[in-house]
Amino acid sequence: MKTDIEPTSSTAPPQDRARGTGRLGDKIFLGLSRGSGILLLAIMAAIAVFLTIRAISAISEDHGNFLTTFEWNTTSRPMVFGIAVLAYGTIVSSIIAMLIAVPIAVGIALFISHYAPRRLATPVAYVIDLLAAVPSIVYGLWGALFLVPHLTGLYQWLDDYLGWTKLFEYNDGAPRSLFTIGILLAIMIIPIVTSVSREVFRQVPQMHEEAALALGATRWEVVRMSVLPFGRSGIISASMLGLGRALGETMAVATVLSPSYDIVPSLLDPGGGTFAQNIAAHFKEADGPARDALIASGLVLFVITLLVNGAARLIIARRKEYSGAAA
């Protein structure tokens, strides 16, 4: 005789079990969780609406092209301002930072998780995590007082061997350029990328590594064939997290960079600017319309940050163990 087995509550999804239970604690937790998600979306929407309204007000009074004008003059009337130089400086300095920071951070993470003995790995990991908590202004002061004076030799070397490309042509002067900013930002984001990558590498199944070693693979071959493929999505996630900080960094950039509203062909020449640095430099003395112009540039940075995070989410979604899609 066949009997139908009724599904028990333990086979239902967690959210269905929470709805079906009569426990007050479950209902409160469900409500708080749902409310937190809705509140986050409401805050993001409120920020976007505020920035958009103020940006429209400023752009309507702009007598230049907001996207292509190489000028930021909001003190005179009519106002003339544009974000071309700011967008270029923000993107270029962030790319330089990523090119420097990501390989170094991945190498440190591999050393801590797979090469260093435990007695060494623990203090190194602690120091790396501690660097992530250093305030931006401290990095900025260190960059202005120590890093900038000691980069002249590197700039001369780049000019001697790569100056023919015009991209690394050095014309003397203090090295307060986008390249210096990229180096400083790389130092700032290395701890973030390292910490996330290290935790990802520690999640590699031990049997995969042991199987590769049993087949005669060297330590590097184990890393190349087992660790890096497994942690690829995690490395991308860590890199995008570091990129988000590089895009929005303010105080360190404002302390070191010698800004101008020109796009110079050489990365070693002073000049350029970033969104965050420009807002920090002009916000205090800006009046109503000028402040709206700064908010309009902030809206562009907000959109760029959302696009970066959205792109990272799409990439990570290819690996559900890191995307959280199955959670």
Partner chain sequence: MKLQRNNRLRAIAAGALALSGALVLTACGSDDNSGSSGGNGTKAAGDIKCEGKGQLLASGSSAQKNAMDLWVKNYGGACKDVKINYKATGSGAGIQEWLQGKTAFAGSDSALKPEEVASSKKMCKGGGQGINLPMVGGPIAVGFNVPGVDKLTLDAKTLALIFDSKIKKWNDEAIKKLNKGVSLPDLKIQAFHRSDDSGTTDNFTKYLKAAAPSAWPHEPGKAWAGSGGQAADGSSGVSSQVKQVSGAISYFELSYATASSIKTVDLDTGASAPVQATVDNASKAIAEAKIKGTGKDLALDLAYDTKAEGAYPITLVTYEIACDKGNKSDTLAATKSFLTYVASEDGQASLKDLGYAPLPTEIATKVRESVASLS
The other form holds:
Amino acid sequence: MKTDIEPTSSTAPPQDRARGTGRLGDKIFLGLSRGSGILLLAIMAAIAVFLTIRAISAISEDHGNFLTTFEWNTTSRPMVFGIAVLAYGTIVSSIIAMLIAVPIAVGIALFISHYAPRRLATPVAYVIDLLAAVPSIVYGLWGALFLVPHLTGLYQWLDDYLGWTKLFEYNDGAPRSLFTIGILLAIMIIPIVTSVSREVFRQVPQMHEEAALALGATRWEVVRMSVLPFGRSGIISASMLGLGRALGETMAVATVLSPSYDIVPSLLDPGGGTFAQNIAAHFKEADGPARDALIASGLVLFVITLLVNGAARLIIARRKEYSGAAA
Amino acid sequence: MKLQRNNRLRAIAAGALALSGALVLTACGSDDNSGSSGGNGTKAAGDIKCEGKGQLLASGSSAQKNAMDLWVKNYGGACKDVKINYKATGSGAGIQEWLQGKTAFAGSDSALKPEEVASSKKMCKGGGQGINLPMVGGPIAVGFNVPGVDKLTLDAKTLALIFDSKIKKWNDEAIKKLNKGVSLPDLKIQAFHRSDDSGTTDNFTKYLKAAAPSAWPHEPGKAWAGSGGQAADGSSGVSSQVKQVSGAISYFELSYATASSIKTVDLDTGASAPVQATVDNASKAIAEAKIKGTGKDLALDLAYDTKAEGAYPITLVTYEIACDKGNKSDTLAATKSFLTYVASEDGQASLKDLGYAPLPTEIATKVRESVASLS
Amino acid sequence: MSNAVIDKTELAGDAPRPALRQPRLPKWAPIGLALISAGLGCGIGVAGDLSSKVQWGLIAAALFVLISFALTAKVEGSRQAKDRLATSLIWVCFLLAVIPLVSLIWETIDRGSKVLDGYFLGHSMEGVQTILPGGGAYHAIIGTLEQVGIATAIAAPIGLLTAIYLVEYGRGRLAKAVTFFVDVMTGVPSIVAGLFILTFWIIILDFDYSGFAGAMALAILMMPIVVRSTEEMLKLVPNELREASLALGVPKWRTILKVVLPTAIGGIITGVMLAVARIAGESAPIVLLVFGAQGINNNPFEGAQSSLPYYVYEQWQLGNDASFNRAWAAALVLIAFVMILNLLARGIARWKAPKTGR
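Show the form predicted together with the partner chain, please, because up to now only the form predicted on its own has appeared in this conversation.
What follows is the entire complex, opening with the chain shown before.
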């Protein structure tokens, strides 16, 4: 049934033709394409350099400790600001989002690729792809007007049974907390993670699955033994793509979260903040130095994404070397 | 089978093309909204004197956005040669852009700070500097959502305690005392404030500080300094929360309360009767203000603690900021002509329906003098 | 109630009992169980006076998973039970995710269709008092088309050439570095891209806010997506084609242009279109960079522009019924735009897809 071409090793171009033939056209073309590659590297470097330049001038005017201060006051002088709350909020909400989104997204991807009746799978796949492109501001409006009012009951219930953990304590009030943000971000990134994982699952060699089936494996055993191991690196990179969006999501968080500049022990109570939301909240009234302070926080966000992504790529690279699944 | 699928796809593609074609067809879009309900009612204002031409860029305070929309519409209806583009970016960004020479004037919720005046001397040619021209005022309403309560009176001290999370229940003694005969529920108070920096927060906290210094220990400013409570983004954010959440209270420009039909608090200022948040009452409070600027600068010192009869003291006055001397020559004529219209009786009177308070006569006269002498 | 089900199923399983076949639950069992647990969920919800429908759904879902696991374990054995558990979990995942997503789309269509008409598509907000109904999103549509167009014009060639470099020439350290950073770049948050252009273009180089500034930020977000998808497509081109062309003495660059690219063009265009769809809804960098305008500005290089995501944000900020209607309508236009691009991309992909036979 599959009409796609399998990316087998025989179709990968050999790598020993880099020199070309020394003709002028070849030189120009090689120069152009290599230049583009270098340009991409240059852009990444430029992002780091320019943000750093502004960040340094801001941090030198900071009368708090940039890393540990909770406050963000840049409208009065001297400025006092720090990223502690923002870093906490960004990381916590993203972790919640990933914990919810990745299992569900992998589930949906498996549903589409291995479980759903074909007539259902195609439209579902299409709708999911479409949702990957719904603008984040729309998720924000939907979250503020629809999701938040529907969460009160759930939170009360969590508080009743898990309130003793302190993490899930909930005092009544509009539930516009980091946990809500986590749920909203999860809903936002499920489509992306799903569509990328689905592509990966579809490329699992049919032979592996048929072999497992022939040995009498149930459908779940096929999935567990041949599909998931093959797709593991793909799932990780899909998750990273989602994580990137979750870490940097601005408008949806700004419309839904009730920010404050302290770390609230309970995940269900309003408070906290994220880097991107903080930038959106202060940008309009920011004068020169205040804007630099926001840029400095943006730099921290950039560094965090860089670290997380870099680590993920390294894991994937290592996995690829040792597992036979890619062959 | 394959053939059929291809045909269906082609049909889909054709449909998609047709749809996008329909979008392209609207390429004859237009800026002319005079036919629609939001765009009609252009007055043939007789006393608008058109001068200059070209594009006039300005940016700043979002609190005066609705007023600007109306002024720009009326002015544009009379003067076809001038195209005014006011962008509600926020006061900070507006001043910033004006200081960089990118706009002709800035709109701001607060007067220029000393260091901003200093840097304006670089921008204004020939020894000029930036001056503040008050143009429009407005009441900041305190909206509430308490089931079963239609009318609520509070004073500065209770407001300060509520917004600082010291008073936590609607049936608190302090509130009961001010509202005899009103049955207040045993409901948690949810005070909402702005999560973004804003001139509304600045003026509201200045009021709390001036009228109830003992109950409000925080420094007033554009960023919220009180403790506790919830935050939301923008006036629209806080007002939609008040509408949604039972037990909520927050502050926003009166127009937001009217737009979402939110009930507003009457203020017990010490005058004989509690004062309602209305446009007229705000004008009365603005009339109590003292001019603290010197020369052509008309920065106002608002009387937040006024006890005058019927004066609603939580007000916001927004300024237009321009150079007294040495405005950019290519936009000077248009700027002067536009600001003259804005400060004129016609320009001021048209604002009432939008929830703005026209300037009191005395101040308006001075503004007109200052505008006339811009060079 | 559930006893009856078990009795029946055991009957169904027991009757023939061929030696080599395990007993099976009847085919309608999952549907029946789903109905039963939905009923129970609602029952518990009503009885326990749980206010949130979300809880009802969660309870029903949990019941469904538990009952079907227990039942299968009893009737069919533990391996089958695990399989059944996985199947029901996956169905639950699907339903859990589909509910909010469908509600999102429904909400947008429902609220957006109120003011969406020809007038809305054909007019700007120039001279409209924002608290009254009227006006439209034409200026924002133009802004989005131009900004996304420019972003594509920048990002597509660069992305394409980079992918060609990686697939056709790349080896050694540079290629490895580029691959690594392209991957990392896919994770760059949109607001960071916006801040970068703000610092570089507007603060340091002192240019004005413009549609072009927004387009540059979008291009940064788009490039890595284009590189990745193009790379995949180029790798799919059979090597024999390249070798045949080279063997005929065609220079390498002509081989790439005339043989490799045309073979992969369908997939490449799809990739670019999907990348466009993904950036069209970006609001954060646009809010920082294009400034927003009420009137039509056809020139993306000078003066303030608007764009659909910005327009939605702006109208939401205005906070009255008329502006909320406009916000939802603009959101609907944006989604329709993305959907059209998606459909086009799929159409092209099927039409131009490399033929499977060699």
